[in-house]
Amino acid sequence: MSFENLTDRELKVLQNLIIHYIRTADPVGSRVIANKFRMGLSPATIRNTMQDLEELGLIKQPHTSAGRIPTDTGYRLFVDMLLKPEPLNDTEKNKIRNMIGANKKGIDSVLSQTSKILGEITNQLGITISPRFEEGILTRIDLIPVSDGKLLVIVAVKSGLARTILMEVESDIEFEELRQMELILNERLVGNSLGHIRKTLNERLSDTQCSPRLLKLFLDSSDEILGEQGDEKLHYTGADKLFSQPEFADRVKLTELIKLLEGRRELVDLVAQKTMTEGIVITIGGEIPINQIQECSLVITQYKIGNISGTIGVIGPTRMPYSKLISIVEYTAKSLTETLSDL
């Protein structure tokens, strides 16, 4: 439905209940917006433009005799049209930055403590996931020779992040023939995505004179090598901070959020999902295919290690306060991307 009709009052009205609704978590009635807001109209006035409104499935009253709340279709209007994000002063940015730039024990570690930044911050659930690493450019593959029958394959991409994997071997392989493959990998592997190698890579190795059983040995491994789709962590802190909030007042609620986080895939493939193109972006409520966050909403965006993405953001009620999450996460992003590029 378009809501481009809409008469200036209707939309200032809707924008001071949502704001409203957003501090206070009670239902709104029209003399709270005539009190509160100034509007230089009645009660009445204000009673019968929230009753059109409500027609249009904006906003609903969620018991008889009781205010109104926004709908999920009242937020995304919100968000859409009226939203006007609150800029961070020069203390929270000092503070966000200050923390990220605390810990610079390696990635995870900043990554982790990303997320309590977030979560304490805006006492909602603050998420990180880690870059795509098949998304990284193949800069060196080393084979390493550990113990008999073992075998280490360390794989570095551009933005200096580096995996390492260990495999057996049936049997003690020759130092002659391991430095053989591992030149011909760098050789015809290195300058490329690791997504698209692993797409192409028996075209790739097809003519090679090389190890047949090493050779066998990579091509066997190549989705654990060279990251096939689901390797990203996630990080996330603050489910303390949901206890608070009136929605979640039904512990049945919480108890399957922390579910859909422990078990992690579900929430990873959504957010990879939100998170193709650049920017904030915000899911509200049933825009979320996920049953169990959906009287939630996300405000995630990317950060970036060179050329890899990961995500940031948070996750709470539909009832958030959008205008500062937004600065907050866009802000955070920016401090991560430093911080990392720093590392």
Given for the second form:
Protein chains: 2
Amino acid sequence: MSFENLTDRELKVLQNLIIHYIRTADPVGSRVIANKFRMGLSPATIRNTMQDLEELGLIKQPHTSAGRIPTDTGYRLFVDMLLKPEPLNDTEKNKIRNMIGANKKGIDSVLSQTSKILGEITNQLGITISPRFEEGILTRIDLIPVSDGKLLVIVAVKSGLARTILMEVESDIEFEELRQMELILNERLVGNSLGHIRKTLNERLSDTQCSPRLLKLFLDSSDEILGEQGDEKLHYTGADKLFSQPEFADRVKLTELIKLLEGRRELVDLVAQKTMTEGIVITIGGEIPINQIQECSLVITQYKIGNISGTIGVIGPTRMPYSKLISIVEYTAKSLTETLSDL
Amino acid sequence: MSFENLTDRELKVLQNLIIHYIRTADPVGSRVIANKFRMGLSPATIRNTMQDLEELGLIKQPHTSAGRIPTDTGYRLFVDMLLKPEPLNDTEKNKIRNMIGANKKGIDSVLSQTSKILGEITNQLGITISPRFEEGILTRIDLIPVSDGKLLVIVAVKSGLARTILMEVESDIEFEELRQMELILNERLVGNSLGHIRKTLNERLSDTQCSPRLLKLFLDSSDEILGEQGDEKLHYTGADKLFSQPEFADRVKLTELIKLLEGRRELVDLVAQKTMTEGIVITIGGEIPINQIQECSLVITQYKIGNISGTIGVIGPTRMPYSKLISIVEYTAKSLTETLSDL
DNA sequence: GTTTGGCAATCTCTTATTTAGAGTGCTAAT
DNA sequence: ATTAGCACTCTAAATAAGAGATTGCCAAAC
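With the form predicted on its own already on screen, would you show the form predicted together with a further copy of the same chain?
Full complex below, order starting with the chain above.
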């Protein structure tokens, strides 16, 4: 359904209604809109307009004789057409930047810290997902024997990120054997993205004449080494913020949400998929393909470390202050990208 | 206060009361104890005994005309003297072992999985804390230049655990310089525990004649490299289990608990401290020095990986099935230790 | 043709009131 | 020492009553 021929008045009423509802969480009546927003119209007139909006499926009544609340469709229209992003003031910007910069002990801790900031200043659930290593361009592989029978594989990608994997090997592997393998790997793989390498690994290494057992080991563990999806780490902070929101008054919903968060996988997949594109992505209510959070919205965006990207954002009830959140998430991603390129 | 001169009857009544209360979460009245537990005494007699127990501070009434519930002291006595550990059956044992073994992609994922098991089969909040690296005996240090200006430090300790730290260095460090530093570090530090090394680092390296700038860098980053407290990772799973318990009916308590969990640090410190000793440690209610969870109990124990130890256990309301939990936590720790030494 | 005031109707939310039930503590009898 | 009996207390659930909000619609006003 297209809403292009909505009158100005209808748009204005919808906008005010949503703004007010986001603030108060109470169904909004015609009187409130007429008085609080000084539209120069009587409640009765507003009522008529509201009836129209309801017929269009943009707002609804929880029950007769309550005011109206926005539907998902209403929020969608609001977000797409009526929303004016609320810029951050300097205090807020500084707070974000300082908090992200405060703790530079590695990317993981920065991300954890970032989810905390997001949670804190948005009053929603802040989430961060670690970079999709797959996208990284391999710059180097090292094979280091540590203790007996252990081999440490170091996969370094552009922009200084590195992953280490500890592998089990037969204990009688010769140093020279390793050296040679290392050489071949670097020769043939460097410069490509891990994801690409993983897909084409067999061909790339097919005609080598290095140690067959090492080769086999490497091929067998390729998923682990090169990063098969599933190792993106999810950080979330601010669950307590959601608890105090009226939409989570229902214990069952709360429980479901926590289960989802603790399960991680499902959420990571969802978010990762939604954010293949650049810029802020907003997903509202039923647009989310996960049952447990269909009364929630997602505001997410990408951050970058080198040419690898990851995702940050917030989850909260559909009744969330989108205009503010967009600015916050955007700025936080920007700051995060900067901080990460620093280190 | 000592409770050594409690009569058999008093002990028995206390025991039954606690057992029943743990099951039902309802204050237990004299009738229930007299009838359900076939003590051969009338409710009136039980009432008298209960009055004694109340005077001793072992049980209390939520209000007149409710039954009694145990106090923290009561639980303590119960745990120390009256509890018969409930052995696991084979099904349970298998489930634990299989689930831990199912996912061997590195210690972190095993620990995460373990917290999940604990949560699931105890119906409490399962927690795991990663090994205290400090206790590890250094077997080797590698310094590997990765990209320009990045140095990867690999710290390997006994039992095949290794930690990697990515460091910033000046980009014109020579290979030979590194090699030499590496040699010296290995020579002087290997064989000691990281914690010990950290404390004595300055003396140990004082009279070396290796690259001064590398030395300085290393000394400056020693905390990061050798493991200053603070990097023990906390995994927890099963928060939703707690939500459905009546003791968390109060939203505020729930919120506080979540905040605590998300804060991590405080909980890690508490648990780590409680578990310096071997064996199961049970901490009940007010014995916990954290306000937010004073109506909770902790059942924790150590696991080992090589000679390094970490902690696992459960958190739940003081009204928890201690006798079962002890067995579960104990067996899980044992299985975990085995699994970890495998890999 | 819009817009508005008026008003009955509807529904929720809050607060009281009542009632039923459980458990205690005490006393007197066993 | 144990127990039956009983008045008393307090909670929890059910019911009732009342207050408040908002709507939809109609007829009047602009």
